[in-house]
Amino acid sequence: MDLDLSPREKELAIRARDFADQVLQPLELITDENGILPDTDYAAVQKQVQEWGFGGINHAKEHGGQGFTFLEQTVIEEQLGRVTNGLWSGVPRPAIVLKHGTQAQIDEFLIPSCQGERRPCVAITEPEAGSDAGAIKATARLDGDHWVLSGVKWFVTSFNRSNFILVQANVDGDPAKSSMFLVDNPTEGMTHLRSPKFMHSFCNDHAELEFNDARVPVDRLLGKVGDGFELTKDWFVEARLQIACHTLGAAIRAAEVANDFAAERRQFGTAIRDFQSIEFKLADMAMQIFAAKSMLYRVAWEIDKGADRKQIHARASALKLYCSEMAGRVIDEAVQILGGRGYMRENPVERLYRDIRVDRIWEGTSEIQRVIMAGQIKKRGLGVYTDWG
């Protein structure tokens, strides 16, 4: 097995490094204390990220895409993780599941999205539905040319600049029919009822919707009837898999700042590296990243040779659990290192003790990724994480 890195992922690693240093760290303090990035700012990232050829990097050249196998993204989100303030998400990559609409959906939504012309959300959280989508009570009824959607979405991520929603809602409220919708934003029927504030601040809001007989044309079903809960399934493996990516850069700036820091910062007539005590602390958040990311690039390989789905689902519970638990405990160690200064909001360390938080919640909890991965070792056995291929 070849464990290089080919010239090509080389080359995208660093180039999304440099994109991540010269267009999005600059950005950082502005986010941080406006609470979301300005729309002038994020206009101008937007005309930057095609620029640098990261429009789509998740979808195929046919769909508008980059047609970067999954390796490429993973370099790439990897450095783009090691921003503070979601300014991750100013590089938009659509949800996978639109590669299942028709063709004028394609059109119509994802290569606009793709070429930077259109961005999508997604409403799947409710009040009473988060870790348990069974429980989604929105509903969707056809009524001649129209779909008519009721019910409140929370946690939906980026709604500011979207201008289509992916709305998961039961037709005829029978939850064996969960169905996916293409919703424009604005369109009547639908409130924004708030976007609340969140521990850290993020490039895009968090808002709340509710839909009161929202119509959506009879073309807007993405899929078919039914096709919900595959649909989400999708996109949340594919969303665990980013978080992965992101928290393994985020764990691995913060190494970075940890260790400058340990070196220059002198007590006792030394530099504190030479103190056991944080010496220690640097080599365990190194293991940690070592294995995290052995565990990332593993996974990403198995998906371009072809890897089941089944699989695929499975790992990437495994792989979103590590990955922000570990990047949890190695922020939380330079956060220590770095002493008061580490507490600091000018300090990136800082900024991403509390953007790393979220990662252990949204898109599943760590508590949710340890049903699925138990469901699997009781359905599959213990190979499906102990062995190889």
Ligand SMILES: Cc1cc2nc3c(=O)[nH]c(=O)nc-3n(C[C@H](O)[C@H](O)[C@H](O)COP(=O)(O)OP(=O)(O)OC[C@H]3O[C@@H](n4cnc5c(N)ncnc54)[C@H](O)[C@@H]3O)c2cc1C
Second form
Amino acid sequence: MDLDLSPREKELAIRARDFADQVLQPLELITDENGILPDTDYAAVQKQVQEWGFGGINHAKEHGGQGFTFLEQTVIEEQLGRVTNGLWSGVPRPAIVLKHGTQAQIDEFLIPSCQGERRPCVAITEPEAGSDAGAIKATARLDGDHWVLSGVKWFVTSFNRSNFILVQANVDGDPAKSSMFLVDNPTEGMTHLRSPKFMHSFCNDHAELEFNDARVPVDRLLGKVGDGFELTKDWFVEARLQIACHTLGAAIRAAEVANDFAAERRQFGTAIRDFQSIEFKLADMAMQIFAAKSMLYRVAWEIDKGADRKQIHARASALKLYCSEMAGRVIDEAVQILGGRGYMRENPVERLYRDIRVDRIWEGTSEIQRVIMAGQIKKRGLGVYTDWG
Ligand SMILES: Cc1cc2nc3c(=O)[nH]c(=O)nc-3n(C[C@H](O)[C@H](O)[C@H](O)COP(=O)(O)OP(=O)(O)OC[C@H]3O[C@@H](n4cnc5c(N)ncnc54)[C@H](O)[C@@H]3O)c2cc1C
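For comparison with the form predicted alone, provide the form predicted in complex with the ligand.
In what comes next, the whole complex appears, and the chain from above leads the way.
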């Protein structure tokens, strides 16, 4: 078994680290103070994304993407996760499900998204349908050569940067006909209700939208009627793996900041790292990062080897759960090691502390990941997590 990164994977990790340091990090405090990344800065980042070769990192070359392996994507996303204020979202990752579109949809939506000319956002969650995505009430009915969509969607991330939306709705109100639609932004009959403020000051907004008989051309159905749940599942799995990468990167940065601080900061006549309580914190932080990174790279390697979709689904839940909770613990300890300075917004560990909280909530809460894992163990045995391969 070869656990070495290839020269290409190492080069991509260094390039992504440089991109995060040089392009995204200078925007952290601006985003934090402004509550969102200003439009002009966002536009400048988009240009840089293309120039540095990070447009559509999750898509095939024939779809306008970079044709990276999953491990290559992982080493890049881990580095992007180091930045605060969700600035990794300045590097758009067009939803993976777009590859299931017709050739016309790929030409019109996916290729321009990878090339930085378009950007999608995803609208699944509703006021009454969060963890229970089966409770979705949004409807779609066919009227001549248009689908007519109605319903309310919440927490639509990056709506303010998007010019089309992947909307999940039930055809004729039937959950068995859950489907996904490509809806232009703006569209007549769709109203942006508001974009509330959240704990983090994020790169982009999270919008609430209302569809009131919004008319969408008939060729904007992604896949077939009834494919909605499976497409959403694929989107969740990809997003969970991405969260694992970002939370790992965030934990590593926080640990580095805390380690440097512990060496410099002197109290009672000695560096605080000489106090065993601080040293042990650093040891525990390093141990948890070590475990998370080993899990993540293993799963990325399995995906590249062609692991089956069900296995990836099962493992993505464990990864998302472990990495997001690990980052919460590690960053909390980093704040503690920095003392009062760790509580200052100008310090990255304070911003990471706020940023990382949502990773235990979105794309399936920690409780839902445990529900999924428990279901997998019951159905397929513990081996899905305890076996190798
Ligand atoms: C900042 C942000 C951005 C988001 N971006 C998007 C987006 O772009 N697109 C999108 O569609 N959605 C998005 N979401 C929605 C997100 O995926 C949901 O918030 C999440 O799935 C949880 O749903 P909920 O908030 O309705 O919580 P609820 O489902 O109401 O859960 C409340 C609590 O009950 C627990 N719970 C629920 N069911 C169970 C169960 N079976 N067993 C045990 N505990 C349970 C939960 O774990 C949680 O602790 C975003 C959310 C946030 C906060």
